[in-house]
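Quick heads-up: it's one chain on its own, the form predicted on its own, in structure tokens.
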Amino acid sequence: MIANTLTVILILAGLVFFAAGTAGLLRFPDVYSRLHALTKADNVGLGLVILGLMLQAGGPADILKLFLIWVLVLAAGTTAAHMVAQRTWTHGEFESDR
């Protein structure tokens, strides 16, 4: 029972740092940004929804899948946001565009 609470709850306020980033990807002015905002809240909310199906979790191989999926995201993010930062910044597209 408090398990399942936990987990409603982790994954609840995962999707509230999701809603967050996308947020922040729509009203923000610049790249940085926008990069900014939707890297580190999605990041943040992808390790709450990750927590919160580790509670949920039948043995630790499966927790260790999930922890893999997680890290894989967080370098996949990260090395995504690095190539738009790159991009922009090589080509000049760094002023605001709004």
Given for the second form:
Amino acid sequence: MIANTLTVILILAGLVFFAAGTAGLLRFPDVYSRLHALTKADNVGLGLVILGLMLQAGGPADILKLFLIWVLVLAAGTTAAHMVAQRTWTHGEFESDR
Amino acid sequence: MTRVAKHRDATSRGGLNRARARWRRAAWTVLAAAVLWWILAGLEALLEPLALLAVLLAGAASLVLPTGRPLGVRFRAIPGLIGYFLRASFLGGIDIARRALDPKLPIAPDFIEYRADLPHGPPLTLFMAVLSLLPGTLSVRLEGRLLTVHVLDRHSQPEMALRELEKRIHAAFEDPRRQSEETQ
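Okay, that's the form predicted on its own, but what's the structure of the form predicted together with its partner chain?
Everything in the complex follows now, all chains and molecules, and the chain you saw is the first one.
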């Protein structure tokens, strides 16, 4: 019961961060600022969702699997953000922003 | 050049040390592969003959493949680094969410240049990866050791946060340059 309540709270909090990240993606003025919103907000949002799901996990393997997902998404997210930023720096803004 | 020096150093110390390091690495690989298989497929699947074969082959591969440059991680500094990262990246998420949802959109984006004193390789890569998750900084470009960093708010003194992160990563890795300087 307590675990279920905590799960709902954590996942709802995570969704707020996802929504905020998306708001930033739409509202921020340029590619770099939008990358900030995506990587940082999604990292915390996914972290909270994963924490919530961990409380429902069937065993240690499931908990570790969820943790692994978070770490991999984190690594992929920050690397992708850097690569998009670097590409924008060398090649200029993307077409839709011109 | 340092790699050559290091290699010569290792051979002069005798093959015994190196062989032991190689076996230790193989044992860690077997353990990591087994844990990964257990996490992804469960305990029953790990005990299948094919899975055990794959795990042992992973260990064998690390025995056969050439060893890279030793990473030199200081394990004592790792928990501090992880704790710092969790705290700072959580603050980063809160910071960006607040700015994105604020009707006034309080951002003042700008680029800064930052000269990192970390050695190339894993320490510098980790530095660039983590700084993109700290509040208000995003790694854009690396030339030599000069980083171009995009900051979301130029009034937030991002250099201090970067220096703090650099200090912590510095503490977590042994610096190969320092060792080569001592031998010179």
